[in-house]
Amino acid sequence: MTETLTPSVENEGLLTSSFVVEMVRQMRAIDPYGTYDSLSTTEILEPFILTKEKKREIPIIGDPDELVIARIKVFYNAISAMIESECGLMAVPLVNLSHEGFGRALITVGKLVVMDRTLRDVHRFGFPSLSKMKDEGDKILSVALELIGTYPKVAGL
């Protein structure tokens, strides 16, 4: 059984979580023409959810389009904004991708690298469910905050 973003009791708690609220804020920030203004939270987050059926429809080899790259940047920007709100230090995301969809995502705080991910097949970027996306964001956030707590001098540079 696959999860979609239909309004439900389980999704209601997720939709009001700080990470999901930040994801929606970041998605609205990259919308220069206001096309997301009339969309609900679930409609804005729908492209991030890739069920097994949706993933099967995407070819294994492919080049990412601008919308996929923008969604990847939104995901890491949201994590960076959450880091800033938690510790008060500026977090800077860097996403470097080749035209084939391979690359790296970094988040730095001061001189400290708090997240380093290798990205592969980004044209298939997505999460099986909203809760998996939130869990991944929360996991990255907790590791980043732990690193900042361990190395505060480096993070403050």
Contents of the next structure:
Protein chains: 2
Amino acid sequence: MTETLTPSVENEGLLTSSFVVEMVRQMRAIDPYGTYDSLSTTEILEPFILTKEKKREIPIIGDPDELVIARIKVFYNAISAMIESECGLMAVPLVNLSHEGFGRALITVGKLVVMDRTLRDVHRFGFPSLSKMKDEGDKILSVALELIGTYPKVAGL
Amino acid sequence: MTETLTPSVENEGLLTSSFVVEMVRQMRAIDPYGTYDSLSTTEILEPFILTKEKKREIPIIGDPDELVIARIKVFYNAISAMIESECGLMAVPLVNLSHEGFGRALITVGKLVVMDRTLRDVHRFGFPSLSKMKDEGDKILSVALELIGTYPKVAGL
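Okay, that's the form predicted alone, but what's the structure of the form predicted together with a further copy of the same chain?
Now the complete complex, all chains and molecules, led by this one.
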């Protein structure tokens, strides 16, 4: 485990934030054999953290494996769950990837596309730190909620 | 070739309709070696026609092969191209399938989802006749254009 992940006063709030809690819930959801049962929050979310050093070790070109794809889905599922709990409307994530790791990630609410991202090099998917991951999730969430607020009719379709 | 596909006075108009022309264009686009060059419109679109008899021969459960998936994409690409030419805004199709042939097909224009369909048993993808296929395409097109007309702001985002 890297230093950034050691529980500290600073991390305490982060680890109990609703986004991180949701991420852990989503990770546990894809763990039918309970292999994560004894792991802590930081340990479960460790694969999402890709420090510069770790990123350098991964080849630039590569095919994503099942585990990376599952993690990408967990990330967007968590954001969708947050959108849903904030606005009360169903948010549907959609991750579409070629076997080479290129594609699109979408979240739709009703007929409204609240997030649309191009994905590239997903075999290198990860965040510099847990707080950076939370920032990214929160950013997508706030943009999505703003869009829903502006076009509630389309989101309600 | 079945009887329904023989060129007749009735079919003449169908074969020159913009939807069928677009379908042929899309089919030729995925034919880099020009194997369709000598084929007629009806011959190129023949794989899309699945009469009751032909459908009965396909097992109920089965995995879709590359060719069926390519045809599904051609169908939704053609509709997207039609939407684009009608409203002047870019329409982006997205076909997301599991290897078992279940999934979703989406078309988005700006931030507006103009079509959202659940796909099932796509290894049996096809239409009873060419005119039924055109009807289906036209139906999706008109619903999409109506949505764009109602929410032009979202479609323009």
